[in-house]
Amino acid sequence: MKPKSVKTYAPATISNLGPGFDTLGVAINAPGDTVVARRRSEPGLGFSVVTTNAGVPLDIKKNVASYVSTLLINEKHPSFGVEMILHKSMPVGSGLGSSAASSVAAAVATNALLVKPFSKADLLPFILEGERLACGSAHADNAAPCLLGGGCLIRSYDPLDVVPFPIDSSLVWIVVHPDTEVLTKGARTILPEQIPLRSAIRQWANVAGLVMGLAEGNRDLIRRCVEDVVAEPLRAKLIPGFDDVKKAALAAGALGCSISGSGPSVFAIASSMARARLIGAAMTKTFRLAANIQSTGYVSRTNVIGARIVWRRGS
């Protein structure tokens, strides 16, 4: 029997990983968003939001969680409705896959209540429509790892082709979120429609090398390949203190450092948990000293599970 109520959790993600614009992403353990959903006798969706974050849409037609849940309900036409509460912990415009986390948590919760649910992977097209609503682009580099866990390569969007790849367990991710906002839609508009062939060759070589380096735990290869010659040079100016923070991370021993998604969060990769904590402290200190901005740091090994059901109740 299917549960009558569920609680789900969807984790933050780091997308692009430097050179992999719209093609690479990885799930981390925290922060994340939570959804509690239950069956109800009235058809359709009832929706509410619990959050202290500004800028989270409360309108059922504008929030990505309610939008994705409605798409699933309209697709399956269950004999019951769904009452959903989004506990929105992640800030909007963080560069941590905030919209993806809300969409994924809602999709997994709604799906768990259905009599004939979709497979986990088959939820991805619905979740991408949430990304389209949020920023105008149905990009999967946050959504796929948030849903599936681990590292994901988006080989193609038409047709959608997501290739999970392993990440060596010794590697540790650091993400520092400064107290400022960069909206994905705006950060995408400053990027060029065309780039020089030389830049393209360097970029796709870095993507291939980085995937190999992460899978093998090849630290030297990771150092050489966390290099973005397309988006970072343009987006860095949107993040106060970015250049100094990157220098501080590398000086503290980071294998690589770049912008997480569209920013303003900045990520780094470390070879151990102890080293990661030192790098995170150096990055938060530099945001404060170089840009007079407070920031929050997260240190995490790769989240290999992705979105999960925290509990199920009733039958």
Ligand code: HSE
Given for the second form:
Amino acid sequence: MKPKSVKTYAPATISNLGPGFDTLGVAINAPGDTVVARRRSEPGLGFSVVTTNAGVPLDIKKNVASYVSTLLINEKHPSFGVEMILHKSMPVGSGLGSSAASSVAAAVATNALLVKPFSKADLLPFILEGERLACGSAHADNAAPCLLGGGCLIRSYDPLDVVPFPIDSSLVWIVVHPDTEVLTKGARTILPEQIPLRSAIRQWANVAGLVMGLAEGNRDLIRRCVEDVVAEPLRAKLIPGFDDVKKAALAAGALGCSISGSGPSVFAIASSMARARLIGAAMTKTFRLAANIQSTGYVSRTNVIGARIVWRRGS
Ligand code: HSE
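Form predicted in complex with ligand HSE, following the form predicted alone:
Following is the full complex, with the preceding chain placed first.
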């Protein structure tokens, strides 16, 4: 029997992972966004947002969750409508895949109510339209791991080709979100249209090496490959204290450290949970000392499930 109401959770993601601009991403366990949706007799979508975060669009046409849900409803024309509440706990403009998490939670919830639902992977093109609405670009390096879990390589955008890859279970992710905002749209416009061939060679070698290093848990290889010669040098300027925070993470034993997505969050990789906690503490301390900025740290193993249904009810 199809559920009449459903609650979904979609996790934060770290995208780019250093060298993999728009091509690499990984899901972590928290933070994340939650959606509660139920069938209603009135057709179309009813939408509301519960949040304490400033800057979350409340308008049904402007919020990515309602936008993506409407796309799905318009595609399937169900005989019922959907009433949806987005519990928006992730900060906007954080570099944690906040817009992707809202879109994914909404898509998975709406889909679960449908009589003939899409497969999880077939939801991705709808979710990417949410990313386009949020920042003008339908990049998939947050949306794919958020939906599918684990590590994802976006091998191609045309046609879309998402390649999940394994990440050694001993590795631990640290992501520290400073209390400042960087909007993805702006952080993309400062990047060059073209890059020198020598930068491209270095970058794609690092992407290949990083995927291999993460899959094998090869610490030395990871250390060498979390290097971004394209976006980080330009985007670092948007993050107060970035250089000091990165130095502190590496000094505390991080295998690598770079900008999470388009920032301002900064991620690092550790070889154990205990080491990850030390690295996270060093990073938050350095944001405070170097830039006088408060930050929130998250430590997580790879989330291999991605978006999930928390509960479903028949009535
Ligand atoms: N790959 C995207 C970017 C991620 O770096 O702009 C945005 O979160």
